[in-house]
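Here we start with a single chain on its own, the form predicted alone, put down as structure tokens.
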Amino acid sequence: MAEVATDKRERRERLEDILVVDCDVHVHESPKELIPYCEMPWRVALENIKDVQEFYLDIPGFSPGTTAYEAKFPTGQEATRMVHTASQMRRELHEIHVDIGILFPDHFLKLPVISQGDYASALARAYNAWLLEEWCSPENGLLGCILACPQDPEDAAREIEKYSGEPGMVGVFLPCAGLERLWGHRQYDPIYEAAQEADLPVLMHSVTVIHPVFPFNTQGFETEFGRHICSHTFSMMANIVHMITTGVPVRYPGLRVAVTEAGISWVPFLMHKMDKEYIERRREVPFLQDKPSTYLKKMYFATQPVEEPENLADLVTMMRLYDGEENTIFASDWPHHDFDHPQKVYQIPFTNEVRRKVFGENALKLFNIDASGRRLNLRG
């Protein structure tokens, strides 16, 4: 269990001397970038919007955003910052002491809100091909996650099988924004089966949207302040509850599951709440072989956006409540404007042993890679 560094004689290791695996780094895909990788007729659709003005995570016909719902004012450059090349990404991650970066998309965080299933699948296929060719390189410390299109789980499973033998692909990204059916639904079983067979973890990542499905029916909020508080965290909670209450961890006992960009303060609450409900309603989930917290503690939880209490030792206590020493992983959300510099997590009063686990060692277990980013027991 996580402990505060109580021994005054223990010298805190320098951040520069610790292996840092950043489990949430964002590349920037665009219609123009994906045109060469997209098949017809959807390539024509990308050509039609390649010069459309782009807002932050918001391109009509590609990643519909809040532009249609509220006034649009100029923003500072920091709110629209992007990374366009692998060399730029490697240089910038080096500057913040990140050794290995796990790559997620920008715009396709919102892939589930695309209403045309065939188009969404074509975009996912194009993105995966582009990501592997332009970005992924274990030698460069940049590793990708295969984008699983929820609109077509069978096609997503084929994508996982296609890239399962690629050294640069180390996980499967499950987008969570605006899902019509949460990730516990049996329609997604082909994705889980393929991921388990490939020994690739699945990583859920959300983003703030306005969409008429729980928990993204956030149109009642007048501010992004309100929407952002609810969107990421509630989405993760809803999906985890659904996965456990439909038996995903039971059907796929070898599947590793991680959560990114939701912080960690909600994890103890969810664990205790689920266990309490299990005591009263376990007849509804007879397939569960143990209380829900047992399955939840086997999942991994990324730090970003890390909570910042006045007493940072409270975070150590919070992690202790869900045995977080073994399943908490570092994430920065680079290069988004609200990213967490590694120094923010470094300041938490962990022991050196726990700090090494959170910054890198737990991620090595999650992705089954070594400290140089090479996949262990690579299949395919």
Contents of the next structure:
Amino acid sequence: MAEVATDKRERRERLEDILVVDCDVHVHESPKELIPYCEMPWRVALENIKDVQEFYLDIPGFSPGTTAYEAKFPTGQEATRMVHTASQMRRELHEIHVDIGILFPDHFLKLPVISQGDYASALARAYNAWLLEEWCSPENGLLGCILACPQDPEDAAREIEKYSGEPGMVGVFLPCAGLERLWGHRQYDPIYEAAQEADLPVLMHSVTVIHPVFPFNTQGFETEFGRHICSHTFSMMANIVHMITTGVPVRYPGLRVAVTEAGISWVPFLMHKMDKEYIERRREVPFLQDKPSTYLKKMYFATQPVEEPENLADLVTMMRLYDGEENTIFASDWPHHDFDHPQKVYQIPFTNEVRRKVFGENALKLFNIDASGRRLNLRG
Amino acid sequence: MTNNAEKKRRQEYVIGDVSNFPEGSHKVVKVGRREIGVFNVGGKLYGLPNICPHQTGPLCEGRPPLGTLVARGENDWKFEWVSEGEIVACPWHGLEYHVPTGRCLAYPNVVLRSYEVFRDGDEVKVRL
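Please show me the structure of the same protein in the form predicted together with the partner chain, now that we have looked at it in the form predicted alone.
So here's everything in the complex, that chain up top.
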């Protein structure tokens, strides 16, 4: 049980002395970067857009975004930070005390909205090859997630198998933004089967898009304020509910599941909502061997964007409700506009033991790696 | 205490004639202040409390016991209809119980107490 560190004699460990695994940092992939890694005929399409003006996470024909919809006022916030190289990433993560960073894309957070399935899977293959070649390095503390293309689950499964023995790949990224069929659908079983076989966790990550599927049909909102909340948090809740109510954790009991960029305060809510529903509707989910919250608590939850209640001890209480000492993982979301400096999570009044778990040890369990980023599940 | 001595110490109450509890029937009888749901499942008589531990709903007053759905890995997690005539669902919130064992399907750690219901000549009795 997490407890507020009431024992004043326990000296708070310094952030610099704690292993920090950052479960969500973003590399910047562009059409130009991916050209050498992309197959024909799709390479021609990338050539064709390589000089198109890029808005933040928004390139027509690559990652359609929300730039077109609203007034843009100048601001002093550096809201369009990008990381272009592994060395830049290493340097910047070092500055915020991060030892190991788990790499996610920028644009391909939105891969599900690409309407041509073959193009989407070609982009995913190009990204995976590029990521491994240009970024992943356990020695450098940069570890990748294989991008799973939801439009072509069989191909995604092949990609997982292909990279399953790579020391630099430690997980599978399930993109959620604009996803048509939620991640519990049985069409994705090949992905889960491959991930479980490779002992690689799957990590869901969303982003704001305006797209006619729940919860991205956010055209009614007049603000990014509103869209951003729904696109991230509701998407995670919808996907988790779908996965549990279609029995993913039952069919793949060895599969580890994590969610990123949704904060944590909704986890107790979802836990209680699902358990309440289970009283009446068990027959719809007869494969569950236990109440839904049991499965939810086996998943991992990344902190960012961490809630900032006036009393930070509220977060300790909130985490206690979902056994969060064991399954909460730190994420900064560097370099994005809403990144969390580890200092904010450091301020939460955890015990030293729980603080170490949240900042690093839980992530080592999730990825099955050691403190130097080496995979402990590589065969041969 | 031996089983027989235990039985002697407990009281038997007549709750009706055998003809009142035909196969497939379920009815609620009152014994003192207790309400007991009596079920005839395949010729065997079972007694369960008429109160659902969830929110005190009248567990045994709803529709007769039906079957329910399960899903097993051996069958590719496809739904199967099983336990026909053995599952009572609380009319309030639908929480299901297996009549012969009293076990709650959603929360198997919850098991209702079972009352011993038996035939004695033309009469049906409950032993409390």
